[in-house]
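The form predicted alone is given below as one chain in structure tokens.
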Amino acid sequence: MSELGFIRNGIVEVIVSTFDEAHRPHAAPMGASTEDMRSIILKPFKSSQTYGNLLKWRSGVANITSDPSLFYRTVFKDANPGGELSKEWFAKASIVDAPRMTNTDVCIELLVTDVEESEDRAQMLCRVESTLMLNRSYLPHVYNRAAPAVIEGLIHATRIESHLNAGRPDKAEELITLVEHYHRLVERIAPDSTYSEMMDDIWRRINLWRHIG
């Protein structure tokens, strides 16, 4: 899992595919995390169809892709032809009772082993049963929001220093607000990682520039 880009206690983005009550394929994007690199934790909202499907069948597939159109079309089902996901996107998983997506890079088959519920969300511990690599032309990586957040923070940081040096504090503060958002995001989804170390350093430099200015 580490080779696919998972980090311990970090949150990455996958598309979870499940069967509904009528055994029809369903898919929706969701954050996923791991503590031991052998299992995946999902935290679906209890109002979501994915939650009901996982609870009923105790099975699902975490599909890995970097294609934003697949995230878009699994969020907004009505954006697809006919207003629903194509059946051609799915095939039966090899081990668990769930569909896998055929147009992603990696499919991780999951078996729900434990469920803890809160008022609006559930925490589902899922054991990895099988991993299928669909795209072997390169080593796919799970989408991690921390990486682009660091890049955005870097881009804004260079502009912040320029604005402060040129006596434009208002423009600098606008960008500082954005960097602060990215800093908090990285702290939440990638704690104690190289991403958080870089964002901490970016934030330290910005505060130093502010003090000097």
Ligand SMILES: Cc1cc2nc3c(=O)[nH]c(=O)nc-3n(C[C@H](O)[C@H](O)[C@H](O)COP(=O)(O)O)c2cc1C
The other form holds:
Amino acid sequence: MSELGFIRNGIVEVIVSTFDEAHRPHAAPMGASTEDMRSIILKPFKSSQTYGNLLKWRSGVANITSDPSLFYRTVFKDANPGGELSKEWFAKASIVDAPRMTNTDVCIELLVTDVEESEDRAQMLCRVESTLMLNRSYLPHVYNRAAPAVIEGLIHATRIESHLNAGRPDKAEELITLVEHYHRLVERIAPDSTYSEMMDDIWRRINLWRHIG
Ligand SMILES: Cc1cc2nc3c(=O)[nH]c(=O)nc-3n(C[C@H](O)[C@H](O)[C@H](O)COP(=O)(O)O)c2cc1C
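Now show the form predicted together with the ligand, given that the preceding structure was the form predicted alone.
Entire complex below, previous chain first.
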């Protein structure tokens, strides 16, 4: 799982496919975390259909892709031709009672082993049963919001320095607000990682420029 880009105690983004009440394929994006690289924790809102499906069948598949259109089409099912997800996107998983996606890079089959409920969300501990690599043309990587957040932070940081040097503190402050947002995001989804180290350093440099300015 670490080779696929999962980070201990951080959050990465997957598309969870499940069967609905009538055993029809269903899919929606979910954040996924791991503490031990052998199991995955999902935190579906109890209002989501995915939550009900996982509870009923105790099975799901975490599909790995970086294709934004797959995230988009599995959030807004009505944006698909015919107003629903195509059946061709799914095949039966090999071990668990869930569909896997056919157009993603990797499918991780999951069995739900423990469920803890809070008011609006559930925490579902899922044991990894099998991993199927669909795309072998490159090393697939799970989508991690921390990586683009660091790049956004870097782009803004370069502009902040030039705005401050040119005596445009208002413009600099606008961008500093954005970097602050990415800094907090990375601290939450990738704590104690190389991403959070880079983000801390970007933030340290911005504070230095502010003082010098
Ligand atoms: C990248 C991404 C990550 C998401 N993570 C979660 C999550 O961890 N838990 C959750 O309940 N919803 C999450 N969502 C929102 C659900 O995917 C969205 O509400 C979806 O419509 C639920 O579909 P369903 O009701 O068909 O299960 C996420 C959305 C995106 C785009």
